[in-house]
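Given next, in structure tokens, is a single chain: the form predicted on its own.
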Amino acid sequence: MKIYIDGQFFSEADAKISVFDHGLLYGDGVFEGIRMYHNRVFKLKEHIERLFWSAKALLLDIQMTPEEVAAATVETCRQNGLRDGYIRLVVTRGKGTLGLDPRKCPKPSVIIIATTIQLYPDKTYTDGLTIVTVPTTRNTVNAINPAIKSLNYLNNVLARIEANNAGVEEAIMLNSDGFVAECTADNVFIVQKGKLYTPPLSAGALYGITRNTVLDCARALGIPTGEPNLSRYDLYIADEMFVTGTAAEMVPVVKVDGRAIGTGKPGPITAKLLAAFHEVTKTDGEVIFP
């Protein structure tokens, strides 16, 4: 495996960052998870745009243009001979002092890892997930805004620990008002009477690239969509439910907090949207090997 760090490629054994990097010391940095499908880096422009939005919110100067970051991402895929897989693009604040002050970090580090991934077993996509609601509340917008895809993921990690303790693979996080925000690593969708709903970004949901793609697919299929506040009650009485994320793609959910969703099996609208999503992955994105 060849890993990109600040303009150079290193073997996995030689890919290193400083122990004084503020990304390590304080979670000061941003990242993107990106997928490759069919020799294309899927939604690369959208991911790079979100990366720069997150960096701007942190006053983190990447010191590369979006075009340069995109080119480095594609080249990392080429260096590893990958046409399908997963990319982790990370920008840290860089090496500094042991104090918090980001001004003591003169140069950020850009790290790109291209590899393969399978977040859930194949059976999960056919049989569906069982998930639970956890006590850990999603970060509020006036604390660590969930819109910032930062390296500080302890809020999600704590919720994932609670999911592990419950013996399930994913967990629903509520916001401070008790409405559904998102899962630990995925956006949440439900289907009710033929309509598709997902929590609004203001509820604490991440501006998900896969989330947006699924909404586009739904509109193309003539499926009405909405982004209202959703309570756990709305999930319990849903006809269908699924979660979306770059690594997860689209995963049906068949049980929440012990309640079967709909028939207790993945539903037909979920299947239609998944098929439509897979079609989009065949044509969208930057070509890796011309």
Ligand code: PXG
Contents of the next structure:
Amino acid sequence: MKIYIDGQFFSEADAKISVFDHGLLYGDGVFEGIRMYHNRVFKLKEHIERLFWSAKALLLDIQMTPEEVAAATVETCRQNGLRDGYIRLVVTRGKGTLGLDPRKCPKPSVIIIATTIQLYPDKTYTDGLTIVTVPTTRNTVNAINPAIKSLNYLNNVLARIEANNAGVEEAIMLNSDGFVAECTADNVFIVQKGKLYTPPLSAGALYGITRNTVLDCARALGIPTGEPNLSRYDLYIADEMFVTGTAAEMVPVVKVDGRAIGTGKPGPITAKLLAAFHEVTKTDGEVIFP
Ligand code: PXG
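Okay, that was the form predicted on its own. Show me the form predicted in complex with this ligand next.
Following is the full complex, with the preceding chain placed first.
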């Protein structure tokens, strides 16, 4: 494996950053998870745009242009001979002092890892996922805005631990008003009477790129969509439910807090949207090997 760090490629053993990097010391940095499908980097422009938005929110100057970061990302796929897989793009605040003042970190580090991934076994996609709502609420927009894809994922990690303690793989996180925000690494959707709903971004969620893609697919298929506040009740009485994320794609959810969703099996609209999503992955994104 060849890993990109600040303009150079290193073997896995030699890919190292300083213990004084504020990404490590304070979770001070931003990241993206990106997929390659069929020799293309899926939604690369959208991911780079979101990376720069996250950095801007943290007043973190990446010191590269979006075009340069995009080119480095594609080059990392090439260096690793990958046409399908997963990319982790990380920008840390860089090396500073033990104090947390980011002004002491003159040079951010850009790290790109390209590899393969399977988040869930095939069975999860055919049988569906069982999930629970958890006690830890999503960060409020005025604390650490969940729209910022930062290296500080403790809010999500705590929720995932609670899900794991309950014997399941993913958690539904509610916001401080009790409305559904998102999962720990995925956005949430329900289908109710033929309409597709997902919580509004203002409920406290990442501006998911898969979420956007699925909404586009729904519009193209003529499936009505809406973004209302959703309570746990709305989830329990849904006909279908699924979660979306770059790594997971679309995963059907068949049980929430002990309540079977719809028939208790992945639903037909979920299947239709997943097929449409797979079609988009064939044509979207930067070509890796021309
Ligand atoms: N919400 C959160 C909190 C996320 O971290 C998503 C939604 C989905 O967004 P995209 O743009 O990917 O559709 C994410 C995705 C993983 C993993 O291994 C995924 C994410 C972060 C860390 C790990 O699945 N981000």
